[in-house]
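Listed next as structure tokens is one chain, alone, in the form predicted on its own.
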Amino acid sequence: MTAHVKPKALENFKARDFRMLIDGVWTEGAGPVLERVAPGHGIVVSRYPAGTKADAERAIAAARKAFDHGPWPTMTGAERSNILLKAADLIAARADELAFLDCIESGKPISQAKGELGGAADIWRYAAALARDLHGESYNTLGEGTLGVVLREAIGVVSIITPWNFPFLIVSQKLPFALAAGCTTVVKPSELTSGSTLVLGEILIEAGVPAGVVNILTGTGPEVGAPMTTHPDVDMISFTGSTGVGRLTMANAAQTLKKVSLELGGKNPQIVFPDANLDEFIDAAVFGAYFNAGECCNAGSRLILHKSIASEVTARIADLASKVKVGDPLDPTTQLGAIITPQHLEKIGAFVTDAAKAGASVALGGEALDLGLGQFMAPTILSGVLPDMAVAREEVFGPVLSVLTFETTEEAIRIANAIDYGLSASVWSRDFDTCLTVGRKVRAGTVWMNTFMDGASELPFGGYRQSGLGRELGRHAVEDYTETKTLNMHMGARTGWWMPR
């Protein structure tokens, strides 16, 4: 792996200046300017207003007004659907621009960013279809004089807070479903990767979303995110990020009993039995560990291998991982890009150092890489990891793979479940009985069988325990942004308490 020079795509590059979107107007905000340094190139690529509590309050007021008095909640499902479909088309048309922003701001490979944009456009189209299918229930079985109707109504103003690892994809797992339900929103992307979400604001205006329905704030969590989670005019919070911040978000929401949807951390096991197709598994293991530099809540960061195959499989994974191309995120052939910040790179390195001190062996990598610009981490494998080690229990959020072993199916399930998280898992075996047994007993929101990190807009995503609350995607995603209301209708004369019977 050799040092690289500044790519041609950035030779004449000028940092892009952004503004916040409040009540349909692009504004500079009341605070100073934040500069984003590209993690893969070491240069300033974006500037944003550092939003304040006052900015958040203005945005919430705009969303409240748009919900209480604006046209969006009262539009037909077809009208909202058509606007979301137009937004999806515009996302597809500007996919290269959006992917470039996500690439330079987050450090993810450009080829991966383009793939995420294709997935995001599909989600917007799926949400558009659900906008026309949102419905309640009716009960004509309650007696001759009673008819019951259950309505689904938009919950109101939704605060949407998204992280830096999948800037456009994750906002697309939330915002179109809230809009499909008829909600209005205040959106805060990470201060590290706000660019593509702000471009989305331009897209939604062009698509016909009315002023105040989508407000986009930039800034830090304490300044902007906190009031978005405590303000009494916010009815619901949808948050993706760390489990620690998720706990704080839930505590803030409890002050006014807001509805909360949380997609948090994971420490996801891949359980591998001796009869598995090892060629396919080894490719999936490397992909699961190093996709998005391991900065992924769904990362397959915990391998639980049967003892009889552990040495062979670890060696084969190390051989393939050593060929993973680490480098310039703008190079279409790069597979593992930059780490988000220097501080996060240090945190990842500390996990590896502490694991080695605790008795694990570094089978591959383990060190930061000097590629000339930015911050990078070598693909890393830790073998001899025990279930009680921190690296086997805590989310590293980097390109670090921990290898554990088991002898019986029960032991594998026990190891998989012996942590605080329950986001996803996978099981590898040619015996479908084995796959189903493990799949039913592992406590996780998604269990893949003989594959890893596949997905579709139709399939719900979310976790058990400290991996979060609620689900995103799937046919019920729009319903999460609604309240149910019962209409109990009486027909004919009523016999009351004080009336003759």
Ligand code: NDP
Contents of the next structure:
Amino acid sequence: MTAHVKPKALENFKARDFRMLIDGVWTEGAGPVLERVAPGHGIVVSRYPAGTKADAERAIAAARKAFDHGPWPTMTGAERSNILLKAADLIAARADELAFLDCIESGKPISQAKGELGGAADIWRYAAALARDLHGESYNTLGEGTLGVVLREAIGVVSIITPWNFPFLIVSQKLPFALAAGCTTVVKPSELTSGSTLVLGEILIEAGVPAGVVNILTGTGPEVGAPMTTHPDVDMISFTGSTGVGRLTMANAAQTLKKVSLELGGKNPQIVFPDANLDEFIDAAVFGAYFNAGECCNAGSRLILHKSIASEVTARIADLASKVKVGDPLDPTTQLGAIITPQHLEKIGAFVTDAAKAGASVALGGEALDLGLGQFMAPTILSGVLPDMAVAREEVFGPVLSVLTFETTEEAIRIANAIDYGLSASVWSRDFDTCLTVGRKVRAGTVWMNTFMDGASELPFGGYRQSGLGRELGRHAVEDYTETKTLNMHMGARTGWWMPR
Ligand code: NDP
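I've shown you the form predicted on its own. Could you give me the structure of the form predicted in complex with the named molecule?
Full complex below, order starting with the chain above.
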């Protein structure tokens, strides 16, 4: 590992000052300023207003007014679709700027950030297509005197709260679908990575989204996020983040019975049988564990290997993982970037120490890396992990891979399901029966077969159990942001209560 040098791209860099977007106006807010120190470079890269409860209330009022008085909810699907398509074009045009912000604020590798921007633009295009196709149902089968029509109506004002690990991608999994449905929104990105979401605000104004339809608040969760989950004028909350805050969000929403969509943590198993294509799997194991430094709800953090191949496969994964390039997030060849905060690095380290105390072996890494500036962690593998250890059950959210073993298919399924999470899983085998048996029995929102972490805008994404509620993406994603209304219409003479039947 070489000592860190300040990258050329940051030599003349000046921290960017951002403002919040409330009712179409860029505002400083009433609170102090938050500074974001780049996790990979140790310098201040962005400043944001620390939004207050009063700012949240103003944003919610603006969204309420924009919903109740239009024009956004009453525009045609085609009109909304055209604006979303224009937004997608502008996202693509500003992809380098957005990727740069995500890279320096989150510490993710720049090559990966660029890939995420491509995926995000595609989601906006997909949501634009759905905006034109949103429709209800009709029932012409209820007898001569009755016609039933089921309308889909925009649900109203939606609070969108997002985390730091995929700043632009995650807001893109929510906002375009809410807009496609005709909703108005208040968006709160993580206080650590708000930059790209604020640039998205500029993009949406340029694309033609009217004032008040998208309001963007910066600041901390407890101060500015909490009112977004309790305010009576908010109709729905779409949240991605930790299971703990997800639970709190649901409890807050219960006070006024808001609809809640939650995308939370995961502890995703990869179950591997001896007949699998091991070359393909080993590549996927390394990718699944170290992509986004493991700070990923979908991380393949739990390998469940058949006992007969476990030691050979673990050694081969360790060999490949030791070649993963850790370093400056702005270096296009970096594969594993920085850890989001020093506190988070400590939390990851504690998981490794505790696992070793509980009897697991550190087969690779296990320590923080000093690259001169910022905080980094070596790709880490823990072998001999048992299903009841904390590291096998809890989300580490770092580059730490736990290796468990199984002997029978039933045991593999039992281990996979024996945790509170159920976001995603994978099964590796050349046998169709094995893949389908495991695929049908593992309780997870996505099960990959002979691949890992592939996705598409068309495919729903979300979790079972404490991994969340509801699904994002896919053709039903727009419907999530709607209410249904039944129109029950009568024709001809009505047989009333007091009239002859
Ligand atoms: P949080 O759940 O704390 O944060 C997610 C979002 O919720 C942020 O915008 C945060 O604001 C906001 N928030 C925090 N508290 C409240 C509140 N009381 N009311 C409303 N909104 C609130 O996750 P962290 O980012 O702190 O990460 C902690 C852990 O969560 C990780 O280690 C990981 O295990 C998990 N996680 C899971 C993710 C996933 O994709 N499933 C994504 C990110 C984290 P702010 O942070 O600005 O204060």
